[in-house]
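First, one chain by itself: the form predicted alone, in structure tokens.
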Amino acid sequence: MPLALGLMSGTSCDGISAALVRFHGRSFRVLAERTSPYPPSLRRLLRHGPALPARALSRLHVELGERLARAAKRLLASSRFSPEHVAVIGSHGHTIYHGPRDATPSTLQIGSADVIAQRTGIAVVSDFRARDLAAGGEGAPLVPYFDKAFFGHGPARALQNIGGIANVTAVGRGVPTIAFDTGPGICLIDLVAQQMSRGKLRYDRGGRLAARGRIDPRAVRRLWAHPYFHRPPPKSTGRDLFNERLLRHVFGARLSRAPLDVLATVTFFTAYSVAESYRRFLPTRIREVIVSGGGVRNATLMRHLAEQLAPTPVHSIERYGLGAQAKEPVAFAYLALRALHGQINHLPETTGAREACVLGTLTLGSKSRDTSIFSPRKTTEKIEASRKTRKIDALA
């Protein structure tokens, strides 16, 4: 069966993490992960991307796609694969800008695939939310795609991913899909770790300083009162709504005076947040809750989304085998093969999109001349039979 790479810069702007992975029918198995930090130079550059002139924002491009195609090749180096074993890479990119909702709807990720494409020789499928917003759907959440396909056999459950942005998925065995960004993840956590520590702190380990912190029942009223968590699916949402200029908005001068109950206020905030919407917008009970990504690392986080959800259980998606960080660029991985061979890779219910389509561009690498590369016929039995990995077939 074949090989697929996936690539997934986060808007919490860490670093870039890295899947390798072989898809089998309902079934996956995750050969390699690792996520690469970016240095505080890079992480900088790409939380005020918005804002750069066209001439730094087209090298940061260059430059990033260059830090991509340097973290896919050291994951197969480390689990000693070679290039020709890879069908595809899966890119998603860096998102830059996201306005779906704009007068003209556009959306901007970098991190240059023809970079990724030569230095790898794989081919590579990336800008995937431009054609779904072309249909007409809010180019995001896309990894519904992939929740369905292997947690949607089931009891109703909900994937909820907490990086900068959170966002849902309920799947189930005869429940309709539905699929949202729930709103800030991590990304006001880390703002104002960073602001009080004056850079020398990139997040809240732990959260053990929000813990530290009293939680302010009226700025989170106030917070609450965003219009984005009014509004019903599909609908997604980035660091263009949940920012310093908000923090500043709500909390003022406490941002400086009193920055442990800031922190400890928007931690619960983001817990808050997630319950709420899901009271409000998910039309069945879901009978437990799986989290991925890099909230699930915030004790402080996890234990306020447990109370807030409770009865419900809520664990990481650890417990089934895979990395918390990992379980995006698994996504865009199977997302790019599916593109590969010309099939479906969104679920147009949930972002909004008027009809169903293939996302991604396609940048072929050297080694894609090879076309016998894209047959399923072509399998890695030999070399994966000495390695240890980690399958996962689709929960029922």
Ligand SMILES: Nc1ncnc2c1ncn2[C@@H]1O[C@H](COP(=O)(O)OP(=O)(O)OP(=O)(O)O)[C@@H](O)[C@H]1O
Given for the second form:
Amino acid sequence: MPLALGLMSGTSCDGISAALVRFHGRSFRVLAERTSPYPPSLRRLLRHGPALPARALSRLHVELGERLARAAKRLLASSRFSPEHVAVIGSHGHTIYHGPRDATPSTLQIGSADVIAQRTGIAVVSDFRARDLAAGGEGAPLVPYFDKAFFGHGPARALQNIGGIANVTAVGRGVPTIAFDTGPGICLIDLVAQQMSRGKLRYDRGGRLAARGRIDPRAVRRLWAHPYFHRPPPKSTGRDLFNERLLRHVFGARLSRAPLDVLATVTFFTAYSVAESYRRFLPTRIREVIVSGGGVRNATLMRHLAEQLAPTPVHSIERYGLGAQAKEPVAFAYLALRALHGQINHLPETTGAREACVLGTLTLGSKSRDTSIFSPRKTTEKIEASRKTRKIDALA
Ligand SMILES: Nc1ncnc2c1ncn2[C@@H]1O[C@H](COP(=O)(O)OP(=O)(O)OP(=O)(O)O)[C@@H](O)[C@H]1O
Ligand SMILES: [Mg+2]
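I would like to compare: after the form predicted alone, may I see the structure of the form predicted together with the named molecule?
Below is the whole assembly, all chains and molecules, this chain first.
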């Protein structure tokens, strides 16, 4: 199988996570991965994306496309591969709006695929969510297809991603795949850290500040009363529910008077909402929890998660050779490769779509070739041999 490159810009607006991957049967090898942070001005623009006038949004779409293209080229340059080696780029883009339950369901991811294809010469698959919505689904979550393919052949496992929003996929032999957003990921933690530092901190590094505060059990109960947590899956959410407004509603003046306690409480609550959601909505006993996303680096959050899920072991995905922020770009590289071959690349049972289809829009690149005759293995294998990469087999 040729190489595929995945690009992801998540709800945290932290930057572009990219990964270059070779897929081969039921195993894959991550040849390079990196997250390039956004400058503060772009972060602000993306955050205010939904309120931008059409002209500014249209411009942002193209500018983000340029940045995504640069991220792809930089990844290739750092890994000594060239665009000719890559069959496809899977670009998730940045979500500006996601409204699966509107009277007219719609979703908008920006980051021009035309610009990416033009600058890199590589074919791009983008706009994965729109097709699922058109088929009556929620347009999310899409990563479970990848989770099932590579982690679904052993005992029941929960694949928990903690990015801006937290989502879980439960997979395993004989286990019906179930996936949904458990609620806030790192987004409430980031908000409090940013507010208390007046924007100097983007996040609570290592969860060190949260470890110094006191958890308020009453606030935990009030947060848990949010109707989202009581809705059965399939369900997905975003910053429109878990935002500053909610924090003000629950914590009021304590946000500025006792920010360390608020931080400790939302960090605890993030883990609590994950563990409680498992108890309510996962039909199977989980044997292992594998956590990915930037949340893995928050040691306080990980400690709460391990305590609340005990005796079930909680491991970082890094244990399996995959970088915490690499999983999502790896997954979109895989979905894109499937799309390129006209193969189904989502699980309707997890999105609620009426039928299985091939998600994604294909934008051809000038260096794209007929993938049936495209066989760059010799060169890529030589480069691969000179690098220390780990082959990741589907878990048994
Ligand atoms: N050293 C660290 N300590 C604590 N938190 C960290 C650290 N490094 C990153 N993070 C957190 O991880 C977040 C980024 O994670 P990630 O890229 O997985 O989220 P995302 O972009 O929102 O993804 P998505 O919404 O697609 O899941 C940062 O915003 C920050 O909160
Ligand atoms: Mg990110």
